[in-house]
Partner chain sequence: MRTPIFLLICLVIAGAAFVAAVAFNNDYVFFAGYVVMQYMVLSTAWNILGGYCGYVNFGTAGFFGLGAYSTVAFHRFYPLPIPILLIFGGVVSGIVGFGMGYLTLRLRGAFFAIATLALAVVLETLVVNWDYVGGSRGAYIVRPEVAPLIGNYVRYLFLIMLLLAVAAITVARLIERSRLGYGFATIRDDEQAAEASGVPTLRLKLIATTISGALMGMAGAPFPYYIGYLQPSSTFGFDYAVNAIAMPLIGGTTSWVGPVIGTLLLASLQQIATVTISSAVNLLIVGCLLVGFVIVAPEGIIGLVHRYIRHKPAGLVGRSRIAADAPGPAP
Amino acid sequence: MIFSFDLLINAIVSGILIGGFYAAVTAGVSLSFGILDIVNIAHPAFIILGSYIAYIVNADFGFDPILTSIIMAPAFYVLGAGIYQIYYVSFEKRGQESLRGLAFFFGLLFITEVTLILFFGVDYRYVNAPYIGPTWHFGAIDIPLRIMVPCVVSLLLIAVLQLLLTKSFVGRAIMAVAQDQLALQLMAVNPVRIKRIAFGISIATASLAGAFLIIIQPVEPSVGREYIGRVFAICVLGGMGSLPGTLVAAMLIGIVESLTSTFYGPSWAPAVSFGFLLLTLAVRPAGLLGR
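Coordinates for the sequence above, one chain, the form predicted in complex with its partner chain:
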């Protein structure tokens, strides 16, 4: 392929935009896996669930997908809190979280996916919104609004989460539960309650991420799988549970993937995040901005 400067700039710009979206997708995992040490590999499945809810509401009532996802976020929070409760009682309390906890989330991932296939089939679904379609042009740079809008809302989401974690009492307690549960108990805070809240928030972000996903690309139930490797690669690269780190890592992966698919073809893109994951684990397990 002939090297073209325009192509390069466009690839980088779309990589940054996609990276913003990846940050929203990973934020939930950074909370659950990074901070709480719960290996929720079912997270992408909840994102797909969010996509389908946005799709149903959009197809039936013509509602805006992002608005729908924000309204649905509390429901996802409740779902997340419920799942954490089951997880806590069945695995964490018995000290079996490593092997059986993983199998539990793997099963959840599978159940969600198969249930969606049973109800909706494997057809690709998409949503309609005014910002899907138009593209802004700045000279040679194209900015498609369907990626721009999710990216901007993602950045807002990350900012809100970061404020919540650093400024509010609950947020600080969430950061503390990762470091010292006993000290937290001495402050008269119930670590299980804090973890439940944090896990609920983490699943609530999946609602929004799901809406972003279906705005950016058509969705079918097994799309979530390609996000598993990507999400954990970003989380580890970003330093496990640091939201600014997650954002930087997401942009990085976004750019590299975009460059790969522009210059080598889209079929190579899925290998990028895995390569990054292995490289990070081998060279710098603490991630870019490790705690």
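Given the form predicted in complex with its partner chain above, produce the structure of the same protein in the form predicted on its own.
Chain only, nothing else included.
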């Protein structure tokens, strides 16, 4: 291991930028799992789907991947609302959402991945954008725009979602449905409709996260598997249902992984990051900003 102050600073900066991307990837899981208690392990598959849509539109028309993802977000919302309705009728309504619901989302993960393989194969795909190549230099610090731009937009996404949850009626209803559905019904609000809206929003975030992913690295259909454990770990570490906690946890995991990869090698990064998760939860079981 060769240590230098410049290397340390760059590793921390890189970890913060990657952490911003992790926050966008985990935001949807924080809504579905952290608030609605729906274990959507297929969420990374929808992120990959968002990546491929950004790739297709970029390759055929030259549109910016992030702009494409924003335009496609309403379609992902409708997809998410439809998936929740199927999940509710088939499992939640019957009280079978635990194991069978998990199998349902595993099936969605498998079907999405296989469909993408059938259409696109297993070759890596990438996009072109003006900010993918350049790097900003501030003294000894290097900031690749291909990571900084997704990080900045991710922060905006988290801020918008937090404002939605805390300042709007729908957002407060989403928070309430996780705590007391009966009280919500007494206020003439349909909990199923609120859950459908929340799950649709969680899938809509996958559109943006998918564009961020293919900007940062080339993708192929099975890449999403790498993020299943990480997104749930960040969600739990930050505190169930806490978007600010998700952001803080994502930044910390990004920094820990970056430092480990820089000084000890990439193979150690997952083990050290999950060790950090376990250590933190041992001290604070509710997560960093959990109640």
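Keep in mind the model is a prediction, meaning the values are calculated, not measured. So that the term is clear: the rigid core is the largest set of C-alpha atoms that superpose within 1.5 Å between two forms. Numbering follows the first chain given and starts at 1.
Asks: If you line up the core, does Ala271 shift 2 angstroms or more at its C-alpha between the two forms?
Replies: It does shift by 2 Å or more.
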